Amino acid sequence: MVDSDKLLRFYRQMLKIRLFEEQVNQLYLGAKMPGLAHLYIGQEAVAVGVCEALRADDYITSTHRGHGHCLAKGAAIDKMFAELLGKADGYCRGKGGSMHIADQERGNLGANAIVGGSAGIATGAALSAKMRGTDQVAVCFFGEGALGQGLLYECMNMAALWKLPVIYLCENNMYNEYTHYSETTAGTIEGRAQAFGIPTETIEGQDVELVYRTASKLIERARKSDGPSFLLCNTYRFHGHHVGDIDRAYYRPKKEEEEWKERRDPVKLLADKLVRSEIVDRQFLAGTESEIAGEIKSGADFALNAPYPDATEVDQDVYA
């Protein structure tokens, strides 16, 4: 069992994410924010439950709906807002934007635009940590739309060769941008990684419980050079592909949308959870929203008047 004190921390860091993804749109409509973003909405319980089974020293690799997972893993709200901005006070000066926010002192080996990119940084950071002798781990962090790319399987079968501790985490939301998963996936999602000998489990992912109570069990294993594992969490985002994704209805049900909201919300659900043991009280809740609410205002507040980077920068800590 989860202890109540965990389980808060669990409801907070969901909610953090939960309402800096809504300032994220806002910021979006008023034409404040440049580009696009993909909002991870309606997937907290799976960066939370998984970020929160590592240490501090452990590493992830995200995707370009990655927002989620740099604030689990201790990402500040400040610095995050500054670099969907543009601005020098962003982790990347205001240079990676949505898609490229890294994240190093605390593990976050990048958010990453190609679907599937960041598979071969995760388990080149899983190798280093063999080779130095550390009990270090990696989680990738990809969504279903990834299992087409062959760099992926490339991966997993260096990481099964060498027994390497990574864990190759596979948020399936079901669409691959504007097209179900059932229409560009054949077999199985778990026979993949089956198919080189790697462990799987499926689960639900909107259970931030039982998403840390299995990444827990997976990365021990990891920790014990075990080798690598893969793990399906089942989930949906509630909005569009990217904020300019308004009107889904043409590759998707309204209805399905509002049946997942309705019955499948991680954040309603823990906080139901919280309510019903007698944990806390529907005031507390509404309490600890305000509160994080007042934390992402002024994270976007100072975002909004911090400086651009000066021009002289343009060609600095950029490769290609």
Given for the second form:
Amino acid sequence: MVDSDKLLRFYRQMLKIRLFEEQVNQLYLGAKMPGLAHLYIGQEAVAVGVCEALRADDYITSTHRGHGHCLAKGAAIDKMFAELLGKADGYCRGKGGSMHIADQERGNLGANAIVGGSAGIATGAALSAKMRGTDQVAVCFFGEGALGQGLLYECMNMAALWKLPVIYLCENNMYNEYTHYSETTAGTIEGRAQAFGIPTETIEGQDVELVYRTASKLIERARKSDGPSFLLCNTYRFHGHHVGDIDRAYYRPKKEEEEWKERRDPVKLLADKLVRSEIVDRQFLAGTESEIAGEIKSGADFALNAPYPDATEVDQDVYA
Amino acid sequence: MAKQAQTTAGRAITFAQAINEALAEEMRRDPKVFILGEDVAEAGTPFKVLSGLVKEFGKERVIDSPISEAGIAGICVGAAMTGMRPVVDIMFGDFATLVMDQMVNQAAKTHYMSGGKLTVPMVMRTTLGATRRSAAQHSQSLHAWFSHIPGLKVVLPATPYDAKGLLKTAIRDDNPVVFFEDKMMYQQKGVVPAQDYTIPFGVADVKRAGKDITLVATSSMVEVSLKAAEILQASNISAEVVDVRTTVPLDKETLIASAQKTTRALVVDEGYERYGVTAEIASVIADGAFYYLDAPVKRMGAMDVPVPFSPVLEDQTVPTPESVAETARKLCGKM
Ligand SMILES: Cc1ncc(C[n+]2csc(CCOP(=O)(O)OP(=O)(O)O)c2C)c(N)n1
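Now show the form predicted together with the partner chain, given that the preceding structure was the form predicted on its own.
After this comes the whole thing, all chains and molecules, with the earlier chain placed first.
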């Protein structure tokens, strides 16, 4: 059982991601954010369940849909917003933007705009942890679309051969951009890892407690040098592929979206559980929400008022 | 010249529609032509370039693939070697990194290595161009990489008219052709004939005649150079704008003749400047027009940095009409 303090913390973290992403959408709609962003809304329980089971010095690699992973690993709201707006106070001094946030202090080796592009990085971090004799673990987050990339299989093979402390964390939100995953994925997802002798677990990714418990088990296994594992979390993105993807009925039924939002919203599910188990009441949750909403608002305001990088920074940091 | 043909028959359509039309016409003409790529069918690609093609040609000829760039490129090489004429869609030119072995070590070399027996009549369509606030992994212009490889042809259309005519030529060519489309150009309109026509490879197009300086440009930089020419006009400098249209094969004669006439040349391209296609083109001109030149050949490419996200940084990394005009003015000794 997960104790109630922890559950409350999960709730805060998930709500933080939810409200952060809603604010990102507003910034986009208000033409305040350059470019696009891929919202994590609907998948919060995965990032939070996994990152809460990690130590601060453990590693993660993330994807184009990476804001949730960054926040769950402990990134600061104001510096995240600043990066999204291309400001000098952002995590990457405005050079990375939405798809490239990295937070070295918290073991976040970076989001990645190349689908599957971080399989090598996560596996390499695990190899490095092993060579350096630490007991750090690496989690490689990726969407089911990355199952199309050969790099993933090369890396899983080596991770299994060399018993590396890495967890391949597949978030199956059912769509590769605008195509249902069943049209792009032969056989079973788990079978791919099993072929390398990598143990797999498949769970409901909307249940943060379940994600946390399962991830904890696999992380402990990796920490004890028992090798890699593969965790498949079934989940759903509530918004479009990116903020501009509004008319999506041609590839995803509206009814399906509504069902997920109504019955499998991870934030709502946890709120219900907290109330049902009499850990807190609705009023308390409302208080938490307005508190977090305040943090989000001041983070966004900070970013909106922050300066752009100096023009001369453009050719700095090409080389170390 | 292209200019004249454009005005004879046609209507204004977008660059994206011109690509779409070329594909549709070629697929009607030749049942061996098919499209393979990510989100190409119902979605018609994220840029909506292929919208409607799946309706006419069905899912057997407009095939949605997994996110497997190396795989789809390789499958197209094999299909091309055995009688089909595939067009593979690589969404962002940045993903060229993933298809490189298939294009460079397989597609490009097969005809030569087989002593001329096997052919690879395939087209790889992809994109280039920055300033979309898409950051370092979705903004590069990597056509120089392919231009470096013997056995590949490389096409860089700059107008809807050129896009349709050159894509048809690409599909009918018996060699692997890499076809770059500027993402920022998709919604630009131009006059395009409704009927069939092709534009041969290796024929540069003088997009604007002039007498004081030659601006040689590719793809996205043709429009930039035309705007620069307008600016230069105001300071009484007459710039000729030559669009190379294909870097391989390269129309050396037209480039050299233009530089001989104007006595000055500036080469503008959106790929990284260092070791870019501008270097090759500048050297061709320096060689061929040496005794006519009044100034060293200059070149401008994208700044040699990963493309930054922040608009204030990104906008500095690509040549603009103003920066091209300024460099041209200096070359003409007017500043
Ligand atoms: C190698 C590569 N190919 C294609 C793309 C374009 N693209 C961006 S996101 C995406 C879909 C990814 O689907 P998935 O991995 O399931 O993640 P999700 O978007 O569902 O979170 C595609 C095809 C890319 N970024 N990288």
